[in-house]
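First comes one chain, alone, set out as structure tokens in the form predicted on its own.
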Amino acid sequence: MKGGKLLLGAAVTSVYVFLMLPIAIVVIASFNSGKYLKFPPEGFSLRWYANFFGSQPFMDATLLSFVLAVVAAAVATVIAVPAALYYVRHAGRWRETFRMLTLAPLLLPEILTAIALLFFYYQIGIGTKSALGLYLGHVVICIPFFFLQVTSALYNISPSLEEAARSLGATSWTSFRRVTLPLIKPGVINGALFAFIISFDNVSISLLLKGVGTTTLPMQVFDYLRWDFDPTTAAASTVSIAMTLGAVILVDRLVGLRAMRY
């Protein structure tokens, strides 16, 4: 039994090392004092962070990615929460059809979804002239992940709690606001985090739907690497990791990560 636990612990540790090692290498490489992106670094320096924060294209791309992720998460919340509530509580015999339609963006590779959206935009006259298409594309890919998180939370709530609120005279809206929403809050928070991270790190949708003269941070990193191979891109990636980690820490400070366990 003890040997089995040691073997399981070694396997879990190996998985975590495999997942975290690339992140650690990128972070360490961002402090390289040499002129080229390499590992192990030649020395310690913050020059590439100064280069990143002093670059207007990188700053514009970072701001766009952040705003895009926040908007995508907010809009996905407005759409996915009612959709999940309808699916779990009211869909009836159409529930599986409704579920498949909601999760449809997961059935295709993102690049094909982006191509389909691009054709649709040109058909209705949007094209890539405005940022609206980019925002809508990010919302489309975020909704399925948000929907799955909220439906999981709803399945762990007994409908009798809502029925009890109704029997005490609460309206549908009051029952949702005072009973259902507080109970599914972990799923909503988890879904918002998923949506933010997926949008912030997305490449495929942004590649085809971004307007002329605008680019997100992942695309800016990709374009930069085509012409320069210095550690500025590692610094940009480290900042991206820090922003994502900051979002998780913010949620932990506001509601506590323990509240997100089902």
Given for the second form:
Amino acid sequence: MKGGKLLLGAAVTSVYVFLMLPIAIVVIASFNSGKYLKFPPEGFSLRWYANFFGSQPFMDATLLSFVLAVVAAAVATVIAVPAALYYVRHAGRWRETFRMLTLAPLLLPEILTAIALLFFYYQIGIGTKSALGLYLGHVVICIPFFFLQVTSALYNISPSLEEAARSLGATSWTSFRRVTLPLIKPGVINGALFAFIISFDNVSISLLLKGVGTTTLPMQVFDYLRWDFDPTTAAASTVSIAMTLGAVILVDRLVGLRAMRY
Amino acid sequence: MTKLKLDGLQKHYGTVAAVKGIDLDVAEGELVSLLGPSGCGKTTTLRCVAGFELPTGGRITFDGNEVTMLPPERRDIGMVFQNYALFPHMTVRENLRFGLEMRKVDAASMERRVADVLGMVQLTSMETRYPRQLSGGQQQRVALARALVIEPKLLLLDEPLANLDAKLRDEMRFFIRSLQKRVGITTLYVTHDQAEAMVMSDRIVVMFDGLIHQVGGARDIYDRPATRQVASFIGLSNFVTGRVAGRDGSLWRLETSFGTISCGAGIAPGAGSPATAMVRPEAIDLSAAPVAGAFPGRVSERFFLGNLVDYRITMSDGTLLQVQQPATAAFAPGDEVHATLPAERAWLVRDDAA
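Let's compare: the form predicted on its own is above, so bring in the form predicted together with the partner chain.
Time for the whole complex; same chain goes first.
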């Protein structure tokens, strides 16, 4: 029994090490004073952060990625929550088809989705001159994750709660707002966070769909690495990790991630 | 006065008929139970009355106003669910206020009504608790309070005691019944538990396979069941089959293979036609000595039940009768006995199986 616990501890620790170590190395490398991206660092310096924040292309890309992730998460909320409600509570004959279609962007390789969307945009005349296509693409890949989160949250609450609200005189909208929504809130928040993170570090969709002359942070890091191997990219990665983490912490503070379990 | 009226109510799911045409009148202040095995359509009927299901045929009226197609929130009903369906993110007080808020009741009367109803269900001190902090019985009472505080036209209960343990279930039967009488609210109660239905109801509606087999008081249903299914669903019964030999006033003579018995009936079978009589095990009398009108048999098995002794009597033709006698009577397996089937406790039932 004791040996088993020890083994479990070791397994968990090694998983964490594998997951966290590369991240830690990137963060440490970003403070390197040397000219190249390497580990262990040669000294402490913030010059690469100065370089990152002083670079117009990096700033534009960061802003675009941030706005893109917020918009994609917001739009995906408006689509995924009703979709999950429909699937769990109302869908009849086409239930499973509906689910497969909703999850399709998750099941297909992202690059295929991107290519398909690219052709589609040119067919209908949106093209990639504006950022519209990029936004739509991000919404599309965010929806499946969001949908799954909200679906499982809905499965955990009894449909008789909504019926009880209706019997007490609430319209279907009021019973959603006062009963269902507060109970699926953790799922919705998790879904939105997922969507934000997925959009924020997406490469494949952005690669094909980004508008002319604009770029997202991951794409900018990629482009930069082709010509310069200095730690600016490590600084950019650290900022991006900080933003993702910041979003998680902010949401936790505002609404509580471990939202009450009933 | 008729409060609730069902007129040829039907509910089909595709080709499956859950409710096959039900007529029922429930009077003001009456508690009517829908009783039957699972799948008999009782819950579907209740859900149609509540508005959670839309009937595929027939009409539902409250106080003479048709509500058949109205959404639940416009029907003015209070409903208690089997799993209570208390809002887990609201306190007891917020649960009770919900329905009043929907009705835009002013703050002062809201306070008063919540306090009144909490007093009625004896939960005044639990106001600020969340449902998960309450026992099953307390949750049940909150659910009842939440349905009553809105003073609905009609109270609907869907197997409300099914999730409680036996002792609490017993207490709650009486609690709900006395509360219902005190408030005087018209109530439709769904259960599969015959004892519950008998204790609580003014009238019982016994349903099988989407149809009503009988509507009546507990006594009617127990002593004068309309069909074989009703008789076997409620309590224990012996079924004796035979041919109708004739009629003496209100009694019918049934010729069975162990002798001719007399029985009452709610149906009028033609002379010579096959028929089935129902006799409850406790209605049959046993004696060691021959008695006029008694039929000979032999004790084949005996079970001691505490307050009763349960015998299996093999009659002369091999028919097996179940007989329950007070524990003082003492026959042993193998004993010769004489069984009397009193005419006033024997009843002809409609037997679709025969």
